[in-house]
Amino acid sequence: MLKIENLSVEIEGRRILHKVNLHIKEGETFVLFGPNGSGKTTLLMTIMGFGNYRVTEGKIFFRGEDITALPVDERARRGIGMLFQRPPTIKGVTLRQMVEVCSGKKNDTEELAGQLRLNDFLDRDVNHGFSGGEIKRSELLQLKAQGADFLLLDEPESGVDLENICLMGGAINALLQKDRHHEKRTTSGLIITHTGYILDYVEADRGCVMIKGKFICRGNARELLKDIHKTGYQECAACQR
């Protein structure tokens, strides 16, 4: 579903991401571990299309199309969503408006609010006011009436409590389809993380560590999880998988 080929990015001027390659296949849930600053949320911002982020090597595919110079709407309008790990409060534009622009249709907010426990919340402007929690829900909640094939989930479980964090993985995991057998899967996810909290919640197939704007190591989530709690981030420079 989404083919990254020697991917660098820069930033105003400064080189974040160096040469980096990925392929999610469709249905599958990939989590992308590292340290604060590695670059993990500008290879988002890069997929997802934002103008400050300028690809100065390497192309990226979506379902075999180039999509490297395409604009952020025309990426969502092909199944691209993304979860935002600090979104913005916008003010004059209610939630219930934003799940309806997002889902094109009027008739399904309430039903799609009820599963997020946001139905309180339908006729307040969007995040305003809003705990961590309440935040991270309503961005699962636009994902899910935009109903995207792809999506980006930017440290999902930080500044979230034990409740929501609990709500949002299951939330989560309807969206990727974890009830359906794995060749059943239509949605495929990728998920950042520098704590790994959310695999307590979330299933991930494969997963892999970023420092400095590079893919270190490559494995199985969890294996991989591990090894950080273990020996923390300073040694995976050093892994040799």
The other form holds:
Amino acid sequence: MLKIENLSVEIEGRRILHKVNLHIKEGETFVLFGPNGSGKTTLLMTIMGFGNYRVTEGKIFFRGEDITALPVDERARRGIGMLFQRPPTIKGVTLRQMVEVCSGKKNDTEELAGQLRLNDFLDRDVNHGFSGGEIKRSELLQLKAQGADFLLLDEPESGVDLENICLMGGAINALLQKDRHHEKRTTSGLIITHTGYILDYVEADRGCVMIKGKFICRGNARELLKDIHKTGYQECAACQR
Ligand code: ADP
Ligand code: MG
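I would like to compare: after the form predicted alone, may I see the structure of the form predicted in complex with adenosine-5'-diphosphate (ADP)?
Expanding to the full complex; the earlier chain stays at the top.
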């Protein structure tokens, strides 16, 4: 579903990603681990197509199509959606309006919001005065409304309390069709996690560790997390298996 070949990316003239290769199949959930500042968000923002991220080398293919030069909205139309690590507050736009734009009014906004317990937030400006957990739920609501089938989730658990994380985990599992048998899933995910905490709630397949803009280790997501918990990211840099 997603194929990244030899991708190098610069921000303001500084090279952040170095020759990254990544392949994610339909129905697969892939986890990206790594210390702060290693380039994880940069990779997701580049896949989504944001302007500050300059691709200096390599290509991004989505369902076989080269999307490296496509604008953000075209990528969204093709089914790529993103939950931001630090989403902005958007004054003058209510969450209801945002959800309606995302869904093209195809879905029942109240019903969608109800699933994430956000009915009381629909007529407030997007993320304005929302708590950490509410912001992440509002992000998930927009993703659900969009109906994206390739989900870029940037640290979905950060700033979220225990009660919300359970609710979020359930919503992410539903989006990734975890109730279906592996082969029947059509939605894929690329989840960034620094702590690995979200994996207590969401089942994942493969994973890799990014350090200083390079993938240095790949494997089963849960086993990688076990090793990271044991030795920390420092050992990952040394081990490079
Ligand atoms: P991570 O998500 O792994 O914590 P990021 O992708 O956010 O890492 O950042 C990788 C590096 O790129 C960091 O050194 C960060 O300071 C730098 N960076 C990210 N965004 C910008 C920006 N807009 N301008 C300049 N440097 C940036
Ligand atoms: Mg980040």
